[in-house]
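Single chain ahead, by itself, as structure tokens, in the form predicted alone.
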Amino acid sequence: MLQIIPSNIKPSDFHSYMVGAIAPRPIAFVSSSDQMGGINLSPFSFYNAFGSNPPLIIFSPALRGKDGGVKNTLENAREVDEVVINVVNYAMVQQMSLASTEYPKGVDEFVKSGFTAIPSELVKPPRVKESPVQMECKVKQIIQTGVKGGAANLVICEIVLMHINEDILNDKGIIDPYKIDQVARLGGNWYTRASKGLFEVPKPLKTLGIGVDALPESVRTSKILTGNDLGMLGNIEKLPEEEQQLLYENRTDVKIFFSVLAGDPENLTNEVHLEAHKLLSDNNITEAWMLLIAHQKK
């Protein structure tokens, strides 16, 4: 049996073993604000509930492994002792992942990830409208456990108000696990959908995705493309190269696709979005983008 003494290997390597072994982990999708009113939105899987009277939950924005830097959420929680912890379900997982991108301070992850910020009632940070459960919290204590990269910062929160979308309740008024459709984190790129099993979402941590706000308006407001579709499209660092795009547009099947509904713009848009949705469901993000770009040129 493999035996590992944490101090004998790199912290990043031991981290991989930890998150692979201690799983699945629920996700705290935390919205916070600084003293100037700047908003941050970021997910954390070092998180759980620890008591119900008073109702306490703890999440940990660990110091950055590469440089020991402090994450914006932790800075905000120190400045304004209030947060909202939003529950993540499958319908929002791709946009949630996009929000985990380390954008510079001052960039609004609500805007970049395409989520809707709505006012809270008892705390300053806004809630995520798309989340099935939103918990307004007061930060009671922050426990710093170290100063090196990877060190935990335990943010102990008390729930002061919980918002529950009634659509996820059963006929007895209890949260239905199938209707809430939660997701949880495992190691690497792996997640689990509580009712369905494992799936992967590539980490967006090494690049800065262009964001949902950079998508064409017709794509952002599509009645066909889902939030997960928009999250995948917004997670690319740059659009396909012009040469690659031209090769795609000159393909015979692509020319036929656009010629069939050339005189019916509304139906053409619907068909393009349906096809893009299929491509994204197969994780073919580049071709979905090339299809949407070709459509924009029509």
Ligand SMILES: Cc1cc2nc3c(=O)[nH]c(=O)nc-3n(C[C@H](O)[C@H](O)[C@H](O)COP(=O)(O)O)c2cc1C
The other form holds:
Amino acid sequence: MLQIIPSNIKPSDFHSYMVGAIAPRPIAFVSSSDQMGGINLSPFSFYNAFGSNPPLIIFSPALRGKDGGVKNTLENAREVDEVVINVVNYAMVQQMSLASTEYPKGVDEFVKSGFTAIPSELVKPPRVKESPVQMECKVKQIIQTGVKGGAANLVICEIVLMHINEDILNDKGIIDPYKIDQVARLGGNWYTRASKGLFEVPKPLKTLGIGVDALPESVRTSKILTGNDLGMLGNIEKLPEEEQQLLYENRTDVKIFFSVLAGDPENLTNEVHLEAHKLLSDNNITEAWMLLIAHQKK
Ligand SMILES: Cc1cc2nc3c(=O)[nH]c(=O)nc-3n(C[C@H](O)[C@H](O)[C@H](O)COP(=O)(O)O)c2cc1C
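I've shown you the form predicted alone. Could you give me the structure of the form predicted in complex with this ligand?
Starting with the chain above, the whole complex follows.
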């Protein structure tokens, strides 16, 4: 057996063994507010339920690995002792990953990741409309466990109101595991979809993704592109270079694609979005972007 004494290796290396070994972990998608009403949305997989009477949840925004800095969610939970913990299903996973980008305090990750904020009833932070279960919580206690990067901060929360989308219930009124369709986190880029198994989502950029709010309106409001597609498109740092774009637009297959439906803008939009969806399913984000930009120019 490989044996490791944690203090003998770099904390970041030990972290990667821990998250590989202690997995899959559920994901708390936490909305929080500061005193001025600024809102924040970030995922945390150091998270679980610990009792049901009272209904108790703990999640841990650790001190930042690189500099020991405090994450915005922790700052907010200290300022306003209320959070909402939203369940993440498969349809939300790419946008949730985009929301984990370390945007500066004051940037609203609801806007960046393209989720809809709806008011809560008993707490200040809003809920994520797209989430199948949203739990309004009061923060009971925060336990700081250290001062170095990676140290846990246990945010102990009590659920005061749970919202459940009735579409995920079975005929007995119980949550159906296929309908709720949760995802969970493992080590590296790995996730699991409870009903189907492992898949990967590349970590969001260290640089800041442009965000779903920066996508052209026709893309954001597409009836064909999914939330996962928008999350992938919003995670790029900048659009393809002009030269690369022109080379793409001059490809014979691309010219034929656009000429076939030239007189029928509605069908052309649908075909472009269907093709972009296919490209994104194959992880070909650059080509999906070039296709959408070429379409914008028509
Ligand atoms: C699925 C997922 C799970 C995460 N779990 C944690 C976690 O448990 N603790 C943590 O400190 N950071 C975790 N992160 C990273 C934070 O989401 C990230 O640092 C985020 O930018 C914090 O945002 P904030 O500064 O707005 O609070 C996770 C990221 C992802 C994508």
